[in-house]
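Take a look at this single chain, the form predicted on its own, given in structure tokens.
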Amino acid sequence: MEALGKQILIELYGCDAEQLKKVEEVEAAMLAFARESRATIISSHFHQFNPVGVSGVILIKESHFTIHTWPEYQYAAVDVFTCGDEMDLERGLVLFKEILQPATVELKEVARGKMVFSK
């Protein structure tokens, strides 16, 4: 069935705890996935919180990606939402798992905007 976009939800479990805790390595390994995945970046923005964790968004063209990240439980949740057929996800996602080295990774894939096509 057709759809106007696809959203990813991906679960990473077992991650370095301190590398979620710092900013700099979560923005670095997300703008890497994004790049990687052919997505066309228009801006991103990050945050610390105190005393842990990481939130970020990437708006891309395409629409965006985001994180949330507790390193307190070594766990991460990012979402990819996309339109089009333009960008290779698959292709960011071996890059982006290289990078965070989770124990355990979990995807789900929704279809957005079915009942625009079903009329």
The other form holds:
2 protein chains.
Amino acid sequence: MEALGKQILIELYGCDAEQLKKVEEVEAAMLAFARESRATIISSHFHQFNPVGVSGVILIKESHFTIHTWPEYQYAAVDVFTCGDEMDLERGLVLFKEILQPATVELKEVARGKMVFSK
Amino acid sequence: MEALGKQILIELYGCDAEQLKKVEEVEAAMLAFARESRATIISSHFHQFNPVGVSGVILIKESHFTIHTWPEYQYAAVDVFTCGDEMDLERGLVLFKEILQPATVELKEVARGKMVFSK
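Right, the form predicted on its own is done; let's see the coordinates for the form predicted together with a further copy of the same chain.
Full complex below, order starting with the chain above.
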């Protein structure tokens, strides 16, 4: 039993509220995360909410990065969905945490597409 | 302890491979899912892979819908991330399953942004 994809759900608590409000900063942080993880970027789409908050997605050859920010709670929810073995997510995460400096990070990994592959 | 968001990870097994290959059909199914769930759509972005497979995201006011398809395994991985109480995801899921007709569906719900809210 193997899985086609791997998804990491990342909870970022205690971020800087001002940073989470700015779509340019949030997109730059996510693009840095994706590039440093050696993802192959297809397209990037970010949206600024009124009054505050940012949602965004980066489609990558290996699947996706998404983020939703709640500046009023200094919280951001990030997802990274990948397939294949060519990315280096740990490397990307080091840089991403340096940029956003959350007080607490929680990670949950979920296997996607569990299959019985014939050898 | 409450949560800011709710994420549903949806595993669709035994879908029609031809349907999962076509970006137009996959996007139409996802838009129907989002609309029937009463989501407020911000933007929709879908990508056709060569040789096969589709990745796509719909950004919504309430967060996002994403999909990645593996036609060669008749499998699709769908995520719905929502916040607030105004959507009706069960209603949307009924229509979505009618369109894609998976043999098996597995759902996993994950709370995102667990906070202690003051009353």
